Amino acid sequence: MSPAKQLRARMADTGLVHIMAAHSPLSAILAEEAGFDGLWASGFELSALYGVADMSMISMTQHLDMLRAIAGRTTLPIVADIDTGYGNAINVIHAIREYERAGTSAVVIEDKTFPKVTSLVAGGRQQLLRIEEFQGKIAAAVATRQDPDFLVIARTEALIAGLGEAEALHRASAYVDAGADMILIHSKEKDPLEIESFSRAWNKLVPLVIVPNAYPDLDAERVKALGNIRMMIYGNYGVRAAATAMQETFRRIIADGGVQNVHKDILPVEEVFRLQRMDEIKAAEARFLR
């Protein structure tokens, strides 16, 4: 079974999938042990990770080598956030055929200008294309991909950009008649009503896709009540939580003149060689070093 046949085969049987923001294969190991059903090769991610803004900084190139390395390390299937797909309906053609290749089993274009600027920054430029230009995208990208399986989400920030959610509704109705085989809504606000508006009335056979980022008390068993919403992406939770361990243990260190009192609360040397399967390697040097 491909990578894109088992992330549909798992939507299928669970109604809900869950997908964790990935920037490294090691932060794809650890989505996988912790039971994610996917991995999101997050745009967002990897521009935290170079120290630059979300905002086209990060060249397809870049984006595609992570991706690469995630997909030698994971058995997950893999969710490419490719923001507004590198440039026009052509760039998009050039872009699906490279991550098809790359092992991809979906990917999510948004309908924004480039060069994008990240959704939740506040007071950021949120332009949007026009819907017919976007449509064109779209449809570029189901023409091209040689897998039926592989998924092609548009993603409207209607609601990000203000425009309210009846332009939201006609802009992925348009998506859907494009081909989009899913609509992936994104909102800014701080409680969910936004989202579960949208969802009441959304009233095509095409499912919705969402980024629970900003209103994070949106659980599963609240959008699973809904009933259209198929997939849940957890799109910047791996590199914050980085983050936030990393500064504080930083910290830590300065402020005690050494490492003596984080040693024991951070990972043995030990679960880093577990999960780089040192025991692999090591089993091959004996069978294979002479």
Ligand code: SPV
Contents of the next structure:
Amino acid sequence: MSPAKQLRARMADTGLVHIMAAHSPLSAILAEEAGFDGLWASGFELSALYGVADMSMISMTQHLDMLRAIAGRTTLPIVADIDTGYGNAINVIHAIREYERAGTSAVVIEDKTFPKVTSLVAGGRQQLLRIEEFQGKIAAAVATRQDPDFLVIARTEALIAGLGEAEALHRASAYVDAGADMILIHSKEKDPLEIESFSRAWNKLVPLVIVPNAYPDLDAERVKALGNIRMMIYGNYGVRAAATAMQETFRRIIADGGVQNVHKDILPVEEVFRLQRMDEIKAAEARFLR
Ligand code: SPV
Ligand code: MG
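Please move on to the form predicted in complex with the ligand, as the form predicted alone is already shown.
Expanding to the full complex; the earlier chain stays at the top.
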């Protein structure tokens, strides 16, 4: 079964899939071991990893390189965050070919202008594309995919841009008309009410995707009660968790004047060896090194 088919099957079986952001093969391996259904090749996470803002500064090549490295070390389906699609509908055609070839099961394309501004920043200049132009991008993605199970997810930033629920519903419907398989509705409100209200007002069969970064109180139980959200993406939790651990550990090493205390609280190297599949290397050494 292709990873894309696997993702669709899992959604049908469980009603809701849990997708963890990955910014590296190591984070992908850890997400797979933890039991997530898939991985989010997050633009925010990769930008943070490079120490730059999530504002179209990471190139498609950089994102694809990391995605290929991730795909090489996990069996989980990958949902790629391709931001605005790297240009117009023609660029989207090129992007879909590249991402599908790289082993992606789904892409999310957002209806902002290029260069995009990261969604959650206070006072962000959020400009949306004309609806017809974005419909062209979605239609181009759908027409380009080779695997019919490959998901084209249209993301509207209407709520992020402060345009209100009616505009968000209008845009989401237009993107369904253009062929989107799912709609990602994003919000930066701390209160999940905005998302719950959209979900209740959404009367199309096409299911919804959410990224509860700003509104963490919307847990899986509440999401399931809404009935039409099939995918939850934990969009920046990997890089924030990693940065939290590094910040604390590095601070303690400076404060303690050495590693005499922190070494007990971090992964032993043997665990890193396990994640690196050192046992396979040992077996290959015994078999082939002569
Ligand atoms: C990402 O993880 O890159 C996202 C989610 O797009 S957010 O940063 O909340 O917009
Ligand atoms: Mg993103």
